[in-house]
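Only one chain is included here, represented as structure tokens and corresponding to the form predicted on its own.
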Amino acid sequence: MPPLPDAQTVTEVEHYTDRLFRFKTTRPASLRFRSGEFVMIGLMGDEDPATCKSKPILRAYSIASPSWDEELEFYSIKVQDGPLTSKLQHIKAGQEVILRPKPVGTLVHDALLPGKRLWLFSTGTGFAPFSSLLRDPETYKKFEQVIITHTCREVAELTYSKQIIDAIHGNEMLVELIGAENLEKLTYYPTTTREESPKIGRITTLLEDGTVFGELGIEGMNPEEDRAMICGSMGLNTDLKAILEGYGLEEGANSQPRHFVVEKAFVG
């Protein structure tokens, strides 16, 4: 079989529920990217009887390693009779994906003015461009709080960014480059919607009846220090756009630099 158009090779895969898992693939030498962007990335799709030609399903993923990785990390939905990732799930370490080496995206530094506290809200795979940015050291000599939620439905679907928040506390490379001391201005706040956990609700309520501040000791959002990005389902993206700008942030972008941003290429 002959090489995929922009392959890159599989080298780890693990699964966390019927619905999760990530992978990880070789780097273009070529690639450069700020954490936080995603490129796309698929597979050949099957062949058209009529030309005997198969043509690529590509995707937008989110590349949830940082930028100084040497490998290519994407957290991935499962779809059973997606068009992708109804065969992307089964794919192995050794096999091939595309990749096509042009990353873009709002969740990236440039597009927020400099602040004191960094929110980053999501939800389900919405996590996979934070677990590149919490393990960027700029985040954290940008910020002097970053508080990073996860909602999802049941407490199985969170174990990948509890894998991520506990890595940035333990593995000792990480803690390296980040630096121990900043790694203090990290807070997760982990929630579940429908399983019970210890933090219950939808991160929207925890913030309209304002538990989420009480129990971080913060007196709700300000545009003179609070910043945000936000990567989630469409509701909560809107839901939560129209909280921060109830707190008077507004919404930037990388020619517009503002109080906070939305990637709106995020999907499931």
Second form
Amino acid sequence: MPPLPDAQTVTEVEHYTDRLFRFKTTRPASLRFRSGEFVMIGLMGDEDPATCKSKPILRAYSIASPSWDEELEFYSIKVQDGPLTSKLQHIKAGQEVILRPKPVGTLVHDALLPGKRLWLFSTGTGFAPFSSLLRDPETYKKFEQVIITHTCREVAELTYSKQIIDAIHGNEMLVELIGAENLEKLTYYPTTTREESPKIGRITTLLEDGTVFGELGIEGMNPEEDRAMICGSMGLNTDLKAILEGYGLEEGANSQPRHFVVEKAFVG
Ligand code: A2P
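Structure of the form predicted together with adenosine-2'-5'-diphosphate (A2P), please, following the form predicted on its own?
First the chain shown before, then all remaining chains and molecules of the complex.
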């Protein structure tokens, strides 16, 4: 087989459930990115018998590792008939993936105006860009309070986000980098919707009925203080956008920073 274009070597793989896994790869020396951005990742598809050629199958993946990390981390769903993830879920350390080194995305600090409180709302693999942002010291320099919510169907699907939050509080290097005093700014708010856990319900419901605000001692949201990033399913993104707009927050972009930004989590 000819060498892959833009090939990077897988260095680590961890499976969480039959639907979720993460992997790490080497990082191209030239790759610079802002925490929260995504790149195209893929594998070569099967050979077309007619032409004896194969094409790369590429999908957008948020980089889950922070911009200072020597390696790159990705958090992925496994879809049994998904063109890419049906193959990617079997990847092992030492094998290669294609990585197009052109990072882009809206879940970046540059797309938000300065504020007091940063809300990071995620469902499923939508936690990935926030895994990067939460390990970036800039996130804590910019805000007095950082709230990360992660909603999944089942408890086991929260394992990756719990692992990252535990590392932020317990890994010596991370604690030193972020600053122990800054870690007090961070609140992790995991919820499940289809299995018993300490917090049950969709984040949208828990915002609308006031549960989140009551538990965190916050009086709703306002465009002067609150900033938000949303990353989840299409439904979550649409519903949450409406809730934030109800509080007077406006959607921003790289070219026009405002109060919140939205991106669809990778599915398939
Ligand atoms: P639910 O179980 O009530 O559908 P999925 O695994 O389908 O991507 O969903 C991940 C999580 O996102 C689930 O807990 C799911 O809740 C939740 N979710 C899906 N759609 C919405 C939505 N429109 N608003 C809020 N949460 C949602």
